[in-house]
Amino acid sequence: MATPYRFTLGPWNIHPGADPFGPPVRPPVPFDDVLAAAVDLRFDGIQFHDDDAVPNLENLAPEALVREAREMRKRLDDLGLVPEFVAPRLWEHTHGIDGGYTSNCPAARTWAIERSKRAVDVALALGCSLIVMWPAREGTAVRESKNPIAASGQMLEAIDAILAAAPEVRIAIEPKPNEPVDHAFVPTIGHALALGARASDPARVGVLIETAHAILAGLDPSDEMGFALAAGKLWSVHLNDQNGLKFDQDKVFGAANLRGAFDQVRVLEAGRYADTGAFIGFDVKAQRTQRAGAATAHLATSRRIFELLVAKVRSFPERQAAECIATRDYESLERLVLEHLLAA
């Protein structure tokens, strides 16, 4: 039997519906309700920002931080859930206005590294070793405001500091080309892998690929996944969808490009992603028009589409496809794919 896929969600997937042009339209969701939703949806685990697991962590002594993280771990254990990763949330703090690791303020850079080390403490107390580095504000709105050569070194310094915090910790870099900054310093998987290769321990640095982030860079998410899988570096995925090169929409997986979603599932199957033990995450957000009582439907739909596409991939007529490829009859291959996707 094929290794079953494992699914996780994050608290940000169940949100009150605020956007840059409007206030919240649903009440805030208590963390207990997030955990309950994960159980109801038959998900396996939770993705954490550091302060999702330990609120107010910056004001806690190290012993108190570990104690609160262990209490959260017990809550997960009681529900049969596991933690997938912890990500230091640098982009919402006042010290991170100009970026964290690449800020022009030395004190802010020091803060960002220390906050990341505390995220490592949280992760280990939760029982996971994966740190996700989303360099959200590590970039510029005015290109001349930062030196990209220096910024690359600053990013590498942060990676090495996190790796040095504990020998078992691993880092998955989650690249994005823009938003909230105009231009990011680590925009693609290629950049992330190249940066990781320069780290003090490259074996402990991999990547997390988000569908929409690849599309925003003008790239095919399945190609990005294949590139990372070939290197043995795809340590998590955030599946969603994106309608063109605009703001990060976090649409339901497959909602804008069903064939693109099929190709992503196909490459995950070809790379035996489930066998690696890594998780499937859906970085999707409920539509602003959705009522509070049904504000998890986007997660259920994303999982259902993923599972249907797994079945489509496994039933794909590979022998016929191989014949088309052998004769360079790509028109017939195209029709074969389309008819397979449309077949009941």
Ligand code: 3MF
Given for the second form:
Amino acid sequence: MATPYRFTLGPWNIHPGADPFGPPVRPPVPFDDVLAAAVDLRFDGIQFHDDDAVPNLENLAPEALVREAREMRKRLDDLGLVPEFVAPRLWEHTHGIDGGYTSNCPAARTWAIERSKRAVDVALALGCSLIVMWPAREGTAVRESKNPIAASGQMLEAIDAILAAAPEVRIAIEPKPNEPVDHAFVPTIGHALALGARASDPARVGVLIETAHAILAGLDPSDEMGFALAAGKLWSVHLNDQNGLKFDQDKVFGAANLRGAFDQVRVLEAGRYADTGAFIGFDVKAQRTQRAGAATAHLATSRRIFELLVAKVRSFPERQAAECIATRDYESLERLVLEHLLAA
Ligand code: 3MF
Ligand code: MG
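In place of the form predicted alone, output the structure of the form predicted together with this ligand.
Complete assembly follows, chain above in first position.
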């Protein structure tokens, strides 16, 4: 089924299956194979961590960094793929052990901003202007270890430094309430939008909403999306699913809560998300039990479910629903939704 949506994946979505309790179970996936998988799956583009695009970017001279990023751009062009965004990967580096922008170590904070500016250089040379900020370790495991008032200011400083790096740069903040930290400083879309509103150029700060992250915050992902869409700030999505409050599962879209997935697609349709030019990203993880040959099935399934749900949304009996709403007959509305979801 043809939909107006464009799809992206990140290389971390095709991974060898390590989890916190066990080693990889599949061979490492060379970047060329990630690109080939994207083409095979008929995806439109790739999401990058800065060092996915330019490994070792911290030790390269500026010209070398730009050269490598341009080479990656050519590889994408040759395959008909586009880059969606670049995200500075602060959380894997030793300097980022206690967070980057909000680290208690001033040298680490300076490093985090410098690294983020390098991510901007990578993005521009790749041909995209969207920086995704997932503030992974910007938070605490021990509440008293950081000052939350100072942390807000430090987050803002980082946002402003990234915006100042180039006039065309836009930032999409991807909030998550926990994991790897206990309490994150930017846990929800409301926090992200409030920070963005205080930035030097609020028009260039928006959000990326991940289904699982909203659920982990105890919120309804479709309402989070609606809130951001109403503000014109939904600049990317990471659709996936999550079975309640536990570790971030990155399940196939719709796998835990099909109705919740329907509601997300419905709000994306109602908010004309596709017309904004933003992409549908799936932040889904292959099951550890999966054999190497089929370790992209989770991406294919997520897209298939998304497209089936677009059809479900478009065939939803809106007139009948409006009648239920007009008479405040929400019991009948409930039944209408459930029967529609079950109908062949
Ligand atoms: C973690 C995430 C991240 C971000 C990615 C983009 C590794 O829960 O969702 O995935 O989406 O880093 O910045
Ligand atoms: Mg994500």
